[in-house]
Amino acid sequence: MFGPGEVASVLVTVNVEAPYSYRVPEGMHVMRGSIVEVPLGPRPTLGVVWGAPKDNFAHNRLKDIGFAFDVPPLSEELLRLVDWVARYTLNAPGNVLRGALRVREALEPPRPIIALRRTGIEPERMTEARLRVMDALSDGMAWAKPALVGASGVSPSVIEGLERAGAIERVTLPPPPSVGLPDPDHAPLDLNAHQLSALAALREMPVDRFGVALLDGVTGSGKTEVFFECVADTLRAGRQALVLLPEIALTHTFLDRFSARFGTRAAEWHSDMTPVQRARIWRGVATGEARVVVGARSALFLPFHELGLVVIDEEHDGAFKQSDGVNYHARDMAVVRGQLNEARVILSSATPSVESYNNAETGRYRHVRIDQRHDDAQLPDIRAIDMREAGPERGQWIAPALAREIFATLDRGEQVLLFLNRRGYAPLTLCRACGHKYQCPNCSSWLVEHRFRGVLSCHYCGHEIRRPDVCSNCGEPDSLVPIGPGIERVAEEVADRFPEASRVVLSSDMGSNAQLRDRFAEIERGDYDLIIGTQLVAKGHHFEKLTLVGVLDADLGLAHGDPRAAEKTFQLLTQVTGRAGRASKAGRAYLQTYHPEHPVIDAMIRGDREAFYAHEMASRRETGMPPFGRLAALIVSANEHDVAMNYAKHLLRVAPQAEGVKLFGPVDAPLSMVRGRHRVRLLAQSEKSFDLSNYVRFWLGHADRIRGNLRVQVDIDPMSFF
């Protein structure tokens, strides 16, 4: 505790490496974790009391803490997490802290509610409108003014007149709770024998001790129901729970299932919320009012004080990697937070990341398997269509064998999913007269045609132009042709070949999250026969009528030089084919491929998941790739290519020599320009036991100062290589 006249160090939420010292003014007491406002330059800035200063300062040279907020101090565990993430990812602690204090509104006390109720005094003059108001208030309850206006159908002036007459009075009510209190015993789930066995294995981890388990269950096996019971155990123990989901679009369905189990919805945390909603949830978590939070990766930095369980659903998903600002992986940081909080961590997936799978196989994590689908539903029968021998006719994208299966499925009244992980109508537009290709002026990427909106769009910076009627290079009219398919082009073919089928097209850029949730609800009701979608439809959905999945380009993810390409493709194909046959009807999936002999495609066809993991881990062990080695990427960017490349070459020259470390580059990044900035990559590879974060920190500390528009971004444990 720091009292008046004492000096405290305060970490501010800006790009700073260490706390600054401030004096505690008269009438104020703060402690480590207290959230304060301090003067920094010309403006007040949020900060957190970090402890006692390491150096002595003359008090008359120090500024006073401006204000201490009336909220619980951040927990010791969260402060240590901020320090840990900053050290590991090579980010300034102030930047990391900013992620925990983004909601400035939450620090203000919640506003009380002003309501109206009857006083027992009857007004001297009673009109029909006044009578409706008095009737509405006859239940003896206090009503908020807007609600009373709506219930009685009168104008606000009528209510104001009754207030002046003394017939009604204002009362102050406390703000409503931020979220309902989940009941762990509301509706316990009827688990099958396979789920009960998995739950028993998870319960071997004590509720009040740190432990990590990989909940590894096939698609449709009921993993969610299993970890729901772990959430219930956590609530019974008086602790809070956090469930992280990779996609906001999944949240609505998940919360409905949560509400059915626990009698109320969990607190939500994601970017689609309003500032007022986020403020209420942040404060509810800090006070302990919010017992369960379901959210995106940033929820990991919420101010829990009693955190007892962290669940990472679809733990393999790349959306858990933060790629802007602080480059952290929420899955890995969740394990760190679990250790700091003495909390259990459950990583749930039908296709675990190779890192998590290896940790489970070597005993670092508890490996909990569910090998059977719920209600003994069968996994889909997966077959390959060799596009070299049985591909579609020119100008079409659905092979004849798949088309026949679609007709048969529709005749049975069942649903079909056609999957292509490519948004828009066509990935490239060129002029057949002069060969001109439409490229983004700000990025080294082609403009993607979105025919539904009539635009050519860049998927990296958002640059758009109207689709021209004449070539902008040679002026030839009607000469532009689309090259390759996107889901909009597939939808066009579907409309032509299956005109009687109702259809819906789904991708992340087609409407708001609320609109996407409506489309998913309609699909679940069976309103559509044919669903054409990207990876948005690949996970977290249960469509009972869906029995056929067609993957139109199973090789798409394998075409890049990404060291994780095989893993990502296997995970995506497993997830999307797993949408088929999740109820009583058998499911089938067809993979259109030019490489049926590829280890990924072969493992999918044979249903031999273990063979894929064995092949992938053997390949990575041989090359020293994660999880058998470590990687750090340095992305040097500047407005001019030569500036970026020259500084990257300088970095390579000053790199310290260390046994077991290999350096690669510098080379232009595969996506060599984004938003007008040229990008050059360096890659450091080390043995698993090597402290690569400290090595890179030492390395950058010996480099020339970064000047002008030059930037160096460090990505420890990169997931993307673009």
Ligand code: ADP
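Definition used throughout: the rigid core is the maximal C-alpha set that superposes within 1.5 Å between two forms. Numbering follows the first chain given and starts at 1. Not measured: the values here are computed from a predicted model. Compared with the form predicted in complex with ligand ADP:
Superposition of the core reveals a Cα shift of 2 Å or more for Glu128 between these two forms. Relative to the superposed core, Ile168 shifts its CA atom by 2 Å or more between these two forms. Core-superposed comparison between these two forms: the CA of Gly318 stays below a 2 Å shift.
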Second form
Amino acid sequence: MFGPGEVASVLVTVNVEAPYSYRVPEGMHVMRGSIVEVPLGPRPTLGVVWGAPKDNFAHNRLKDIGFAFDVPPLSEELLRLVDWVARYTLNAPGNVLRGALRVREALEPPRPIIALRRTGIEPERMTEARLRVMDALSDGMAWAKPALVGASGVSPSVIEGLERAGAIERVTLPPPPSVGLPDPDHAPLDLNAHQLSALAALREMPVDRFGVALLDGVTGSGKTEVFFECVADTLRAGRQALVLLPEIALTHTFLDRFSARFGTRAAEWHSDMTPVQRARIWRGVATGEARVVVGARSALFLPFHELGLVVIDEEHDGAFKQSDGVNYHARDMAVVRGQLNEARVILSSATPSVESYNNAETGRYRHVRIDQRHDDAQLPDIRAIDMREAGPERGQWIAPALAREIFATLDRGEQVLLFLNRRGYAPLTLCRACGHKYQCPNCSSWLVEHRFRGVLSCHYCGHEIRRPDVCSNCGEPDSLVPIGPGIERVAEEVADRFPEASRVVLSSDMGSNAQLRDRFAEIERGDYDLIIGTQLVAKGHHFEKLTLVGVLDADLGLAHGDPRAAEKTFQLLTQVTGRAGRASKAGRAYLQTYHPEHPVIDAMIRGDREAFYAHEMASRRETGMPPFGRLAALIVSANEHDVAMNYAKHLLRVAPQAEGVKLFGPVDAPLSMVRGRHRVRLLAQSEKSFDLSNYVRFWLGHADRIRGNLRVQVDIDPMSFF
Ligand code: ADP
Ligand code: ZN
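Next up, the form predicted in complex with ligand ADP, please; the one we just looked at was the form predicted alone.
Once more the chain from above appears, this time first in line as the rest of the complex follows.
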């Protein structure tokens, strides 16, 4: 506790390495974790009291803390998490803290809601607009002004006029009801024998101690139902729980399942909420009112005081790695937070990351398996279609064998999913006359045609042009041809070949989150015969009538030199084929491939998951790749290629020698230009036991200062190699 006249160090939410000292003014008391506003340069800045200053200061030179917010201080664990993430990812602690406090609204006390209702006095002068307002209020309820404006379609001045005329009055409403209290005993399911033994294994981890388990169960085995029971245990023990999901699109169905089990919705946390909604959840978590939060990776930095369980659903998913700003991996940091909080951590997946799989195999994590689907549903029968011998006809993307299966499935009244992980109509547009290819002016990437919208679009920077009628290079009319398929083009073929079938096209750019949610609900109801989608439909969803999955290009993810390509492809193919036959009917999946002998495809067809992991682990061990070694990527970028390359070469020259560290590069990144910036990559590889973060910090500390538009981005444990 720091009282008036004492000096406290405050970490401000800007790009700074260490806290600054401030004096506590008259009448203020703060402690470690208190959220305050302090003067910094011209503006007041948000900060958090970090502790006592290390040095002695001339007190009279110090500025005063401006203001202390009336919210509970951040917990010790959260402060230590901020330090941990900053140290590990090589970010300034102030930056990490800013990410954790990006809810300015939450710090102000919730504003009372002013609402309007009728007084019973009729206005002397009645206009049509006034009548509409009075009609809207005829139910006698009090309405918030924006809602009243919306319902009556009048301008706010009409409402103000009625207020002056004494026909309506203001009332103050109590703050809206906060999140409900989940009841651990509301409606537990009867778990099957496999699920019960998995639950028993998870329960071997005490609720008040740190422990990590990998809940490794095939798609449709009921992992969610199992970890719900751990959430219930956590609630009974009086602690809070956090469930992280990789995709906003999954939140809605998940919350419905949560309500069915616990009698009320969990608190939601993701980017698709208004600042006011987020503020309420943030405060609810801080005060302990919110017991369970379901959200995106940033929920890891919410101000829990009693966190007892973190679940990472689909833990293998790349979306848990934040790639802009602070490069942290939410799965790994969840384990850190679990350790700091003495909380349990459950990593759930049907296709664990090779990292987690290895941790489970070596006994660092508890390995809890469910090998059977619920209700004896069978895993799908997976087959390859060798595109070299049995590929589709020219101009088509669906091979004859798959087309036959589609007809048969539709005849039985069941659903089909056609999967292609490529948005838009065609990945490349070419002029037949001069050979010109449409490229993004800012990025080294082709423009993707989106036919529905009539544009060519860059998937990296968003640059868009209208699809031209004449070639912009040679002026030839009607000469542009699309090369290769995207899902819109597949939809066209489907309309042509299966005209009777009702169909829906689904990818992340197909509307708002609310619209996507509606589409998913329609699919679940069985409204469509044919679903054509990207990875958005591969994850988590449970479509009862879906019995056939066709993967149109199973090789797509294997093409590039990404060290994780095999793992990512295996996970995606397992997820998407796992959508088939989740209920009583048997499911089938077809993989269209040019490489049926590839270890990933081979393991898929034989249904031999362990063969894939064995093969992948052996090759990673041999090459010292994670999880048997560590990686750190340095991405040097600048407006001119030479500037980036020369600095990268300089970095290589000044790199400290250390045993067991190998450096690769510099090379132009596979995506060598993004948004007009040239990108050059360096890669450091070390042994597992080596502190690579510390090495890179030391290294950059010895390099020339970064000037002008040059930038160096550090990515510890990189997931993406573009
Ligand atoms: P996973 O996450 O392992 O793919 P889910 O938890 O989504 O599997 O379960 C698949 C489906 O089976 C869901 O609709 C779920 O409600 C149902 N289910 C799983 N276990 C049970 C159970 N014990 N009783 C009733 N339904 C269950
Ligand atoms: Zn671009």
